[in-house]
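Shown next as structure tokens: one chain only, the form predicted alone.
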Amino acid sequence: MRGLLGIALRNLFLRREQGLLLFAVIAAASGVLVGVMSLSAGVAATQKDVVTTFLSGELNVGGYFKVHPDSISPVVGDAAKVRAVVEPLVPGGCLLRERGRGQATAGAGRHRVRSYVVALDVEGEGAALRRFKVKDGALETLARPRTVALSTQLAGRLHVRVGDMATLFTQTVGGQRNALDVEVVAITERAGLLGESAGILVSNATLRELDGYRPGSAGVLQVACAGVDGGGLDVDGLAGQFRDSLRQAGFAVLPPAREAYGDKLSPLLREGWAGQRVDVTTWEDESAFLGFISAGLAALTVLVGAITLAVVMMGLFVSLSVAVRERTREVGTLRAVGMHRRSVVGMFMLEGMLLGAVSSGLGAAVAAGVCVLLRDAISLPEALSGFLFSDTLPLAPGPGHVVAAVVLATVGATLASIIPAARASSLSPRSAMDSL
């Protein structure tokens, strides 16, 4: 084996001018693949950060209340009883925060815009409010009654600034229409698509007044795990424990579904029941409507991976096929001095594998380094920043991306060398004499 490896390395070095172009192509293809995987990972991380800041905890215990079968509100009527059941199950390092949620139309002058409402426990969340990026004003001011924070997109469409007055219009839990004059106390930075869909922030008290909820009610209890490795938290398993405990406590619990709470309102409204239903969801459920972005990036990664594999295999196949024809005398001589057919196969396959591994390794490592340098350094146009949840290019290269690119290219190179290696092994010792 060591002898074959030495011969393969010597051949690659002697034919370095011929292999340089192929080396560069494989390295470039591997680098592009690492770049796409880094982008996909960066968008996924940014999306989760934005979703768990605005919409969801790692886990959510919300509910739907129907005064009669023809109305529905996303609220838990007696939040204290639900909290008493789930709070002992909250993992260490996480906290249970109370948020509100709903829909409203914001108006200022003749301008109107409809959006989802996110209500905050301003005093309880404390430092966690810093996860919101504020462009103007201060979110802590939401502790004052009848105040609102708007996203940059909504403030622009309403033509309001901090200090201006706006009006929130909604339908109460009893079905009556209600309006509340509120002061704009903060404007948040862009948060991708959520800046349009969840652009109204108020306090829990303001939301109760707007929607007509009674004291003690809550929109949702969220398990927030800032500082905990989200990858180590089995949210699906924990959600199952929450559902089992709530059922044992006598609550009617909705079955799991990969949908955001807003997407469940219309289907549940058509059902004929009345009263309270509790719903346990994960952050992935609540961001299911954004799944097309992850699916698109995953499809792009697969496409680039397939192109990389095709480039490596076609390039190696053509290069080694030419090499076999040019090295007929060499192969015949090796066969004449006693080299077995399987050793000839091994020699050519080692050449392909070495070329694939070295070129893809170098290309992937350089690409990972470039991604680190460019991370958050390239500004994005407004239309693209909405889909990527960031004003700058979100790149998150990792060792796994480099390993995946190298393994893919090396396996492709090894497979591509099988046929040329088999042809080389079929040469007889006499071919060396015939080629003279």
Second form
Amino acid sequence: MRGLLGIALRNLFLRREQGLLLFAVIAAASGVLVGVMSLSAGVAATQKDVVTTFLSGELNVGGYFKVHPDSISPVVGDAAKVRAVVEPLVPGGCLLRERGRGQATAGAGRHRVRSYVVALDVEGEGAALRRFKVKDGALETLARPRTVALSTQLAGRLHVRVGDMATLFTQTVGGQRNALDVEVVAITERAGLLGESAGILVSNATLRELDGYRPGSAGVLQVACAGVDGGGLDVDGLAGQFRDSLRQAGFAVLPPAREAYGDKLSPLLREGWAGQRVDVTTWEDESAFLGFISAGLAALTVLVGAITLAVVMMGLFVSLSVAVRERTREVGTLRAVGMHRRSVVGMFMLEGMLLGAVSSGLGAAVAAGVCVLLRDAISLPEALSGFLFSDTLPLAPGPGHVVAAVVLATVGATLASIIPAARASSLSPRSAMDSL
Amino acid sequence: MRTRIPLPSFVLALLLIPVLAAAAEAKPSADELVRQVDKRMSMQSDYRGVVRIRETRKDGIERLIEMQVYRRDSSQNFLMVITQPRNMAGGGYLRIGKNLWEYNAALGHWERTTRRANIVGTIACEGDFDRSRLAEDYTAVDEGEEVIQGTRYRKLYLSARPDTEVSFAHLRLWLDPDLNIVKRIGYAPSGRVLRTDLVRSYQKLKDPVTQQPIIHYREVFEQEEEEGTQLVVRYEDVQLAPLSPNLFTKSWLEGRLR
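With the form predicted alone already on screen, would you show the form predicted in complex with its partner chain?
All chains and molecules follow, beginning with the one already shown.
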């Protein structure tokens, strides 16, 4: 085996020009693959961060209230009772925060823009409030009644600045339409698509006044845990426990569904019931409408992986096929001095495998290093930043990405060398004489 | 024959000159001026009139809007009925007490709105057609005088009082010597200019209740600073006479369409 390895290495060095070209191609393809995987992971992390900051906790206990079957509001009328049931089930290290939900049209002058409303418990949120990136003003000021924080996109469309007044128009729980003048106290940084779709932040008290909710009501109780990954929480398991406990406490609980609360409003409105229903969702449910972005990036990763594999296999196949033809004398001589067919196959496969492993390893490692250097350093155009949830290129390279790229390239190289190796092994010792 | 002025009278006259001059120069305070502006434009009688608006957008698109305005200033009721364009006809705005409602005739919907919101999709606000209540809503600061083409105009800077619902957080007014507003600029709380109005002409009316003369806008030119939209607002067919007590109700406006 050591002898074969020596011969393979020597052949690689002997055919330096071809080897270097293949080395560069495989390294580049592996590097691109690592880059795409880093981007995919970075977007996923940023997306979860933004979703759990704006829309959702790791787990949410929300609800829908229908005064009559033809109206619906995303609110839990008696939040204290729901809190009493779920609070003992909240894992250590997590907190149960109260948020409000709704939809409103914000207006200033002749400009109008519709968006989802996120209501905050300004005093109770604590450190979570700092996860919102504020461009101007201060979110703490939302504690004052009749104030609003708008996303950069919404503030731009309404042509307002901090200190200006805007008007929020909405439909109340009873189906009437209400309006409230609010002072703009903060403008948040862009948060991807959520800046556009959930760009109105108010306090819970302001939302209650706007939507006509009674004191003690809440849009949703969210289980918020430290860290982006939620501390390895089994959210689906915990959601099941929450549902069972709420049912035992006498609440009508909606079945689990992979949909955000806003997407459930229309289907539920068509249902004939009235009263309160409680709904337990995970952060993945609430971000289901963003699934097309992760699906798109996953498809891109698969595509780049396939292209990498094809490049590696085609390159090595062509290169080794030419090598077999050029090295007929050498192979015939080796066979004449007693080398087995299996050893010839092994020699060529080892050559391909070595080239694949070393070049992809180096390319992937360099790409990972470049990704680390470029992380949050490249500004994105506005259209792209919306989909990637960040103003800068969100790259999150990891050792797993390097390993995956190396394994893929090495396996591809090994597979590509099978046929040329088999051809080489089929050469007879006489072929060395024939080639003279 | 020359008459001689007695010396004591001459000295007295000399002493009185600065006093009289100071008295002549003593101008009313800014808040007092604003109160006088309100008084000159306020009426005890009910009000009805037709407002015709010609809106010209920056891209050249023109829109004509016609509304009937009904006011009862004694109870602060206000009703506006859109008559043109046809697709919006029958809709309007109704204020009962402090609640302002917008009625969409096409949908039959009532929507609560605020005095800050623009009306009929234009740059005009409900406050443009309501009674003048500058003294109630604003505190004024005198910014001195400005002479334009030989005429002295008094400049006032008004800031909204806390908890008042006004279209503009700050206003700058130019008053002519007769205390008519000739120009006003509306500002956002951040200081951004929102709208500039030029009052082109006034009409003189007589309040049938108090028999006092009052003045009322006849034509106002409004320009939005941001997008350059221009509005010419004409106040026509103004009548000061008692209105039906059932007028300021939702059902009256809904009933017009039926």
